[in-house]
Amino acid sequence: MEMKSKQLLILYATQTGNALDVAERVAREADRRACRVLIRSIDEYDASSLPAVDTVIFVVSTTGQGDTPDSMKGFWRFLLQRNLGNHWLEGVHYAVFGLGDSGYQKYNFVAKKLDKRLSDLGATAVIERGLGDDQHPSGYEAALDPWMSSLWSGLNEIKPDFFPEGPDFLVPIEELIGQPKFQVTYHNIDNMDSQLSTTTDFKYLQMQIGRARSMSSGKVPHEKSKPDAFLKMVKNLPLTKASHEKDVRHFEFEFVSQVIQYEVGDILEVLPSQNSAAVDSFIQRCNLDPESFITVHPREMENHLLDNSLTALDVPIKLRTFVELTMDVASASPRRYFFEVMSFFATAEHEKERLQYFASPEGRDDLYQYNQKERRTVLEVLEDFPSVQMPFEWLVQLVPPLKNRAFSISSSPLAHPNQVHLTVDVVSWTTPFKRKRWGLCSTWLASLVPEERIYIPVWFHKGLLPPPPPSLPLVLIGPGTGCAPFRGFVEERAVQSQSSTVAPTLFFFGCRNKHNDFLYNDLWLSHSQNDGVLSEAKGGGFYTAFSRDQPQKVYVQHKMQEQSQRIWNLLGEGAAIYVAGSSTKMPSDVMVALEEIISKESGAPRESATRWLRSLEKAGKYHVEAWS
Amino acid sequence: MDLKSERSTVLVITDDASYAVTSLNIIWDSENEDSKRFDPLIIMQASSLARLPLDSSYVNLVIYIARSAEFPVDELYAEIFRVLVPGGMLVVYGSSKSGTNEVMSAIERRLLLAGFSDGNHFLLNSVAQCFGVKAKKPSWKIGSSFAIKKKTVKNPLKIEMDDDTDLIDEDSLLTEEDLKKPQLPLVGDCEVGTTRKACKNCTCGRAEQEEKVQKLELTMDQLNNPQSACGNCGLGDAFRCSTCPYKGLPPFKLGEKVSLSGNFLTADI
């Protein structure tokens, strides 16, 4: 009887899929090897079978603010157990490959603290932690490719049951290609959505997208797939000065489906819509009948867990209607891996070799400037290799999932019923070659009129910024967009104060110019004054920085140190302190800030006054939304 | 919760009516239940429902009896959190042929993540190959605890905090080295290779030489009747060089007019 070779052990966790891309790539290149692997999202592994693994890799990435990703907490907050000795996993082997930001000031921590918890509970490093980094020209896969590198000569040196057939088998990559991760059936139906097919039936609506949604490949494991509403836009206003530089709207919804009540700082995540002609266009470049109704499962493999909720949906979905709701084809680049795979289904060899050559680590640097710097989207890359004919199995598992988008609300149900505010920079760029892009979803939303009674599929979920009570003291600091949830907290507030007293609110608000992008400005000054809640005469204030209208640069930070007096006394008092906006620096810069106001007005050195805010932060009483 | 000594709202989830049905006289038989004592509220085929239809904090008990391999999806997990009492009780039956215990922690864990504490799991003695996940919902409310107690000190470096004594100090793990800012990389030298771009401190002159490049306009006549000495301008930009003038341009046939960029994504504002 022949003895199984050795499993080698992937752990992911993945925030944007990323981790996930890695891991599968770490996956095939054991494969080629002919190396056994199991690859688990971390949050489908036991945390207590670690020190029964012979060899484990982990992926991880790094959010914004040095946090690890969501699926991660449970299994980290395990691993830091102090109970655990540092015994605990003695004689388990494990390398790390982190995935992270540079631009940030937490780069890669979890990769970093990951790698030194894990050796100090006993475990034996098999290679050194590997960081990718965004930043760099080539992305993350500049590192990895060294990495893995070195992980199969390290591996084989100290492990070599994990390579049965030797360390110089390798199956070359033109010739493995696999199976797809899903398999789609057709289906035969007559008619069957057609008596449903009432735009006004939200239930229905609700159904489809759930539907389609559950199936994609993009699917989180603890997403809803489902939205919890719709809502019709009843207003799209211009905040900022007509201009070329910057489009920030104002826009207001109105719930048509049953209303779901949300807090101030709550997140609204908006499923966006694709151009109908896009959507056409994908359907006859990759030769598929939009009529025909399919569904789509995950293909049964030892790698890939079934998700249990999956198997419930029998229900055939029209082949448009997945694309269309599940599948990005006129907007998010595709990865590395998509181009390996097209290589393997081009017919014409210049085409052939020009994709082999993107898809290896000599043309990586090429590929990047070709495809992410350029955002290509997978319509402009099935276009440039028209011999490409690639099976639908493999576009549902290689398209971009179609990706919500995030908004911060800006909007308090106590002062607008059964609405929801989103204040949305209209984002625009040219890229290297001179394209013009524009983002997908803030266009869309841009490009809504309130008569044509457009439905919007909305998820709302808890963000970073708790909703405070009246009684907590607050120092707002929130440039640009960021402002967004602060309109919420602050309209609050001036309603809950004509019932009771309310505590102090402080607001920083910061952008280029006082006449182009002066966001609400007549809000703001509103409440703050006749004793509203911004009011200095209620303990409040409300002080904003123009960068550009002066010759030197003014920005939250130097506002805040004008203020420093203030900061300090309602910290005094127990303030919470909130940022919010979209900048990597931004958080950083305020927080560096704050740290001289405290140094400054307490006379304690800057370590201490380092100290403090973090303790402020684990005592939940600071809180950053920053988004890229 | 004491559930013996007085009428508790009761919950029963299930995907599938009529095994209910039989299975709640079983399992209460087996947890020595008075089933007489329970008045439950019955939801069926609960997977297609969003919402539950019911006030939040209205529940004691909730029981989700799963009639096939489908357990509860998360939308309902934090349905069902919602309408349980703060200190209430969920209990997930279920059945497995195999691989009983990955199963309960599975689910144990989707419960802990969906906020419930107190996870365990128990297998039915009277039932074959039955088990059950308990959890409990937290019995103090989720989000007001971030008003602190204490009056502060009026010196605020005094700050009071939850010590978590039996977890690590997860920053203790970094070093020196890792809390320094982090360097950008380093752009790749000087070295034409393959790849297409100047460095950013170029000091050889490709720089310049590819920003003129760059402001080289198109005439007209190359639109209209394009020519390709190289015979790689018309495939485009995955095939042109870094000098190509059509870099950006779709691709196009030699001696055909060439389409300015037709993006999906023009704005119709």
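Predicted, not measured: the structure shown is a model, and the values here were computed from it. Just so we're on the same page, rigid core means the largest C-alpha set that superposes within 1.5 Å between forms. Residue numbers count along the first chain shown, from 1. Compared with the form predicted alone:
When the rigid core is held fixed, the Cα atom of P470 travels less than 2 angstroms between the two forms. Once both forms are fitted on their core, a CA shift of 2 Å or more is seen for P167 between the two forms.
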Second form
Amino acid sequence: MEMKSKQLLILYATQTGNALDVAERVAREADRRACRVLIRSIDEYDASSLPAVDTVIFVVSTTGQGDTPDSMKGFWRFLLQRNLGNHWLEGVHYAVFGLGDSGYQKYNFVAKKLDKRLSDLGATAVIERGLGDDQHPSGYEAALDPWMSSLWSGLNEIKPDFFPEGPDFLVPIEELIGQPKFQVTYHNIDNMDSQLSTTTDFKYLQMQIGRARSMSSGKVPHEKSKPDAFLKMVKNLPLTKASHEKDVRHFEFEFVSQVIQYEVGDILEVLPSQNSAAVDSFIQRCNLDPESFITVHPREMENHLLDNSLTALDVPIKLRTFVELTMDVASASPRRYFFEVMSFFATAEHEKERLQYFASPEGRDDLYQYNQKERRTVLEVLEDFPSVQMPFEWLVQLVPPLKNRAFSISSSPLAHPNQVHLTVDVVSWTTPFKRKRWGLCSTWLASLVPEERIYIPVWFHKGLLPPPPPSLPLVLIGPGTGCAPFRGFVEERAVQSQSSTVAPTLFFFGCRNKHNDFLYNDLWLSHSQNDGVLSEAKGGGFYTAFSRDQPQKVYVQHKMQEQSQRIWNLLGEGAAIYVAGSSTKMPSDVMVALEEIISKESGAPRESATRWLRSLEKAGKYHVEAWS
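Rather than the form predicted together with its partner chain that you just supplied, could I have the structure of the form predicted alone?
Nothing else is written out below except the one chain.
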């Protein structure tokens, strides 16, 4: 027992990187207290070893509609085994910090159910679970700071030997900065690219992207570095009126590399292109040589000697290409640790003081206002603190990784062979200080001209909306761009109906105005008439809610109430419910409407209706895909 009490285990489950960021922060704060730490991604840890651990800290995010991150699924399945018993973790101490968004119905669901399961298995909580909320004015850090303070106090009470120097001992931050996690090696090469000159353009681009992203600090285990395919845009059509406040586009793409077989309901991930001038400005600001050839490795691999048997991904790459393909320099905001490390490299005293204040608990709210609320970019932050010259290794570690953007595919491969369609809201907003901001990927896609033949790197994934068999009746609810996957569903059923019978489909669509943002108006109306798949003659229906076209706001849930009996009848025939769109209130409002419909039409109490919907979810007949 003495041996295991000397090290604090931190396990994290992350989907976007926030949980990793928090876990590393907890680990650094433990280091400052002379507490030895082991930090691991949860999928790299053998769950059966938990009973042998003295104290474990879990940092877990909640994704989608209360889902565990991909890296946690195996671990969670193990914990749910019935044979573990309620004494399995007796003697193990734990703490849980969750990351979520209270705009979602199942806010921080993963942290809550993990906390309960650990307790049920006999483990003892050191402190109450902490729940970070993206909706809080200071983000998840508003809950993290007080939770960490309680954590150290609670740990010191039960395990003072974690802190050999005493509870009040703190190593100065400067002494802990140490070395960055990544090592950059520079190579003397005349022209690395000449060896690839015989390959086709997209093959060369695929190799470049694979090389760069395999070396990136944002590389996620099990994630493919190389794109699945390349697309070229063939159509870029506005779906909203020019006078409307939103700009929603319909994009059509064709495969220029191998054709990937996808299904309706699948997700397309796009690697956006960064602004070339911004990349150049970043390189110039950091005094980097864009033409130099580099390889990047985690520092624990620094003894790995480069030799003649390099793999394709070990091949050096131009520094500018690496920055352009892996480091988000002009879109994402840096994290708090970026400011902490910057303070170490600031030579101007007033800059150092301001950066140290930003990195402190006292400066948390001011940092949130300066950084996250204003969506300050890495380039802007570096320009605001001109005395800071950070080594490239630190920049590789701390600049947010350039992430793929995920979109619901809005086409059916049966209706559009060799093509992929997207329905994209071109994101723009104004910050509290009246600075105009644009979404990186949507703005880039909207700027593309089909004739330019730009190769777009993409990855295909399964989403949360499984493709329904033709015999399954459907109730679809997709307001706004939530209609995107259902465009594919309806087109697929239209093709299938030409050769066989398809089950009825009810579709509820909503937007603000009939004349401004009624997306795919003609398509839905054509399928709802002349025996189309949405026509009443085929047992279907198409219903619209235009929220701003009358004094009283009307939403999809109101239209569902109007069609209460039709929905109930279709559910009686075994229908599945699919919901897609904004994550704010819509999914929960739709759930409440369905509970009321089931209760009203069946005559059963509301609690029974709630249980009935839960059983529908467990049976795989209630699917939600929502985004913020």
